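Starting off, we have a lone chain in the form predicted alone, written out as structure tokens.
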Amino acid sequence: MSTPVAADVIVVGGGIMGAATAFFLRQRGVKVVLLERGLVGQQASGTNFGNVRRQGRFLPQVPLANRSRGIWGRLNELLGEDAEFIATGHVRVCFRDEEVGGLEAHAAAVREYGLDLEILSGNALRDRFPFLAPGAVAGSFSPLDGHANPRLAAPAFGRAALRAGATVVENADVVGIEKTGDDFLVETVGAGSYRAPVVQISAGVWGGVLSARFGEPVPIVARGPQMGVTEPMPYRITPVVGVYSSVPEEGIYFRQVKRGNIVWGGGWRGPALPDIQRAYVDPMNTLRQLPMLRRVAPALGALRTIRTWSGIEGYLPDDIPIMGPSGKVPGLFYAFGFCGHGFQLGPGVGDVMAELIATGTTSTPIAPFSITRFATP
């Protein structure tokens, strides 16, 4: 048996959370190994919608979202690569008078966290965004939010971490993690073994399997977002658009890329099977999404859909991620289960986790995300 490769930290999982953690650990001079079962950014980090939004979040998550937004704004400078982040703005619209109060209440609440939202209604909303249907009664606009390309972001962090001195190992399927004395021993199939006093588990929905090995099971389930993209049209829709509604089927969202295509998602989620690493588009979901798109922006009804896809995302019952130290094992940290909301948070999560691991504390509060909330007596 070969001698394990030694490091200060081993990060298991090469999505945007893990890759960003590896990058920011190297910025702090920490020797880090990043292990990814497939390719960096191949799973949920590369198959999501690409939304970089802060509004509509669980309030204690807003400081983390704000920190992450600051990193998105200087991503090219940090990584030396372009992940196609554009601060286009993000507008949430509603179609019922009784829903307006919810938008207004959220705007008032997030103002205390430094996020200023503009509430628009009636003609003012349609004057600002003329592509919206007349049925939209109000909207909440966040001007500094936007979108990025999920197929580029996590790999860019992985390559930047590698250039900064991290060991990045793809096609490294982790089959064993155990605490042996002061260190963790991590065994992989085909990529050797690794040893470090600190391990971070950032393995998406598979993170629950690994946390359970350390006596910290969590009720995480896999679901598949339903995405699609249309043929191109002239570039006219600048902001990301989402629908605020208590009806899941109505919760559609879309954005237009500079090439002209409309990328869309939302509504009901489809089947996802983590055991075989597959997620599937349910054609009935697609057929439900298309009239919801037309309801928001009628002109989209003239476009042809050219591709649909899904991915595997991990969801927890409270819709809040797991992030921070283990409640049982010293040196063990978690950052997984972001419930479909993680892409925007990814850079901030990496920075916060690197800060926490390197210094023992973090300037951004993350206590509500602790895995201990699922601990059984």
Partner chain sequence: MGRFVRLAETDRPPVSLEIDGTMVTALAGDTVQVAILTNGFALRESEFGDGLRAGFCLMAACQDCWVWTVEGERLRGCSTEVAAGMRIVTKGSTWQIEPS
Contents of the next structure:
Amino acid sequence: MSTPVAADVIVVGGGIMGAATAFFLRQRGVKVVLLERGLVGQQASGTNFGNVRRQGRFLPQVPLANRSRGIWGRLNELLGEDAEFIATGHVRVCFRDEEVGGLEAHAAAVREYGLDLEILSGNALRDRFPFLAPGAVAGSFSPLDGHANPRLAAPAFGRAALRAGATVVENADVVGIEKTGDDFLVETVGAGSYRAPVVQISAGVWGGVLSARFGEPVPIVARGPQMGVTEPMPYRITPVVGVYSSVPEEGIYFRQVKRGNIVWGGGWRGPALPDIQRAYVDPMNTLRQLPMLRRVAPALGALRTIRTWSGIEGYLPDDIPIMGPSGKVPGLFYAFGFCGHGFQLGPGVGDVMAELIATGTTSTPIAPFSITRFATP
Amino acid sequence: MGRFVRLAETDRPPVSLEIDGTMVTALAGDTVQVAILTNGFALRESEFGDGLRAGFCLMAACQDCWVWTVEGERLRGCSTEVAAGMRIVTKGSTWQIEPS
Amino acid sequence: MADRTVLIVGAGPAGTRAAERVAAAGLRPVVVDEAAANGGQIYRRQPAGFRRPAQTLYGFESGKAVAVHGAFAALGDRIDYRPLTLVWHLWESEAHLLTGTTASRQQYDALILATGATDRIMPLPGWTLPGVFSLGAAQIALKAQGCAIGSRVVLLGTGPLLPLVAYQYARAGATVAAVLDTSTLGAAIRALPALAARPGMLAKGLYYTAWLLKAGIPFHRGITPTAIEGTDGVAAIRYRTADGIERQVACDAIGLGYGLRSETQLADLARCDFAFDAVARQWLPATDADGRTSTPGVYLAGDGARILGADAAEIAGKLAACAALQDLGIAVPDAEMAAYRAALAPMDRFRVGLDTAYPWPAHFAAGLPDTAVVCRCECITAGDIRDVAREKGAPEVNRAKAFSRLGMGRCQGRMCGAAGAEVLADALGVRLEEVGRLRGQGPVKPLPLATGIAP
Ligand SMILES: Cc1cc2nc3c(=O)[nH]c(=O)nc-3n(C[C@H](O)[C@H](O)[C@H](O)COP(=O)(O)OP(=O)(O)OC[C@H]3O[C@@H](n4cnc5c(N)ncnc54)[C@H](O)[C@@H]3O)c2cc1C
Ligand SMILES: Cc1cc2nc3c(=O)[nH]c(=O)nc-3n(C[C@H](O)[C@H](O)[C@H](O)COP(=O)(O)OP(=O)(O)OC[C@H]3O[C@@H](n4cnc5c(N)ncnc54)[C@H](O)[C@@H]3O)c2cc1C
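Output the form predicted in complex with its partner chain next; the form predicted alone has already been displayed.
Up next: the whole complex, starting with the chain shown before.
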């Protein structure tokens, strides 16, 4: 067997988390190898809805989301490629009077974190967003949020990391990680072996299999959010729209891309099969989403859907990710299980993890995401 | 005057419809595509600015013949039978985003 | 046993004969077709109120057309026929149906997919101009609507449909400005031994060609099309002759096609295994000789499995029905199935012959200028595909789709899939099979957002 390739850091998993971490590690001059089982950004990071949304998040996550939003704003110059991020604004609308209070309370809470939301209701709401159904009672508008193209963002990070000197290995399925002495030895199928004193596991839903090998199992489950897209229409719906509701099935969201297609998701989740790396759309879910879309924007009823898809995402019971150092093994770091809202966070997670790995600390608080919250005594 | 040329079955009853604001005559049993292309030269504009389209496969596979009605509905030209009083638009779209 | 549901998708020759065979076993199959009438492509019916006789519509094939239509009509109530109904998805032994804007589900114990084929297209600059239609479209305009696609028509491409449509057009009184065939006489001669497997078919092909020559219709073989000219519509076609001379023919319509491609989306949604078919240069669902796929209970018949033509489709329909019945535990005579298998054997040899005689011009993909549109739905050019291959390292078609939007449009890659894969393989310098195939995604055709679930 050939000698393992040596590096400072090995990043396992080339979704947006791993690719961004590799890129930002190179910005700090760290010698990094990125190992991806398939192609960079092919899983959740390449199949998601594309929402770059901060409002509606778990409050302690807002600083990380803010940091990420800052990077989204200069992503193209940073990467030298266009990931189609546009700050269109994001509006959360509700259809019940009793839900307005929730929107207002959230707006007040995130203001403490520097995120300013505008609460609109009645005619003011419809004047601003004329496509909304008359039943929309109130909306919370986040003007600097927006959307980007998930098919492009993570691969763009991967290529930028490569150009910046990272070793990016695709079709490298990591089957073994072992700590021997100061170094981790990482074995792949088909792409050789690697050695480094630091390893980051950013393997999406598959991260749980790897953390368990280090005695840190987590209750992660795979699910597939259900997506769809219409034929291209004249560009008339600018913000990303999401429904705020206590009924999960009503939680539809959609956005129109500049080319004209309207992408949507939400409500139901479908079967995701990590073992074969596939997630499917149950056609019943699509059919149930349609009235929810019409409920928010009746004009969508004139259109046709031309494609549906899903992706495999890892969810934890408390709906927040695992991020930070291992509680057990020095040199081991985690960033996985982003519970359906990691696309927006990706650039920020990469930046924070690179900072943490390179300096031992980070200026953005991530303590709530520690894997130790699942530790069994 | 139009793109398609009728060679047979011309003794069917006429059907009146409106295309881009002008009343025209088609024949009962025509598809919407035939009704338009025997009275004109294109069905629609490409969404991406590369000019006019007149459909392609005529067998409901290519989806290149969707047209708008004045009422904001969409019809697949090759597989929808023409009906009297239809009001078709071949330029731009009639998609209204405001709820009526 | 009679409570077992056999669902047949497609009411063309394959679906018709499958339904007949299933009904003969005492079951009442559900037959779904998105078209308004049965008949499928070759035996497509004209709308009510049209009066041309079968002989005019179907020529040499009129006897068979009448027989297939008659067989379907005779089934009457012994089948549950649902016209104007699209199967838009398959999920856990249920077909998702759409009639108008009403969605419903149909459970099945066996599913026979007889979904037919569409034209196989190699783009060329200008092919999105109004007036350019598929070769099949040219035939449908005439057969189902009594129209020619223009007043000066060029038929371009290759395959048995090319001389046939030219003949049908000329016979119906259309002006055929030229027939431009990319295949050569040499290839046709090389294919003769295999084509002789079906002497009748060969004779018909020769008859159409001879008729066209006698009628003085320009028929050029071995040509290479270079571009379609025009601004708001087709004005001319430019091509190179076999001797390399640049030529131009004025016309206002073009029928374009290079044989057929199987309609395999539903087999993909049924999660059937696919294998690369070197003859078709297409990934096709893998089947056994009887039409069984890798998914238990799912069968393929007709052009949707392999392009063998209408006669073979009828036999394959019966054979797939027998296989389905057998797997449901209903006795089927071995001799019957053996006879169908034997009848299909020469058809497959003929298929290889057809491909030798009328080869798909894969090499045109390399010659497409960067500005040529390949995906007409999304307006994706050959240059866009080369760019994602070379700059972004897309090693296979799904990645190329993700980066470039190739095949992401309304048609789900039906029109651009074959050529797009060739352009990608050429740009990467790999064999076609290495770039894989576009994964199927529901809905197989656009689904209205106004759709409601049937109560
Ligand atoms: C359908 C869908 C819609 C979503 N919508 C949004 C949204 O609108 N906004 C938002 O913010 N978030 C959204 N999300 C969530 C977001 O996509 C994810 O949180 C984010 O992409 C996670 O990135 P990741 O890098 O952790 O995971 P992934 O993208 O899944 O990457 C993990 C990678 O690790 C690789 N890997 C796994 N095991 C190994 C191994 N052993 N060896 C080598 N490599 C390995 C995998 O191949 C994979 O590429 C959505 C998710 C889905 C599925
Ligand atoms: C335009 C065209 C013209 C042709 N002309 C000739 C000719 O002149 N001579 C000749 O020998 N061969 C011709 N062929 C080849 C011909 O298709 C076959 O010989 C024969 O029709 C194949 O029969 P089939 O039953 O397999 O499929 P088809 O006859 O194509 O029937 C398939 C049926 O399935 C239905 N269908 C498909 N998908 C769905 C779905 N998702 N939901 C519901 N219904 C569905 C279609 O509406 C169609 O009616 C032609 C092919 C085409 C495409």
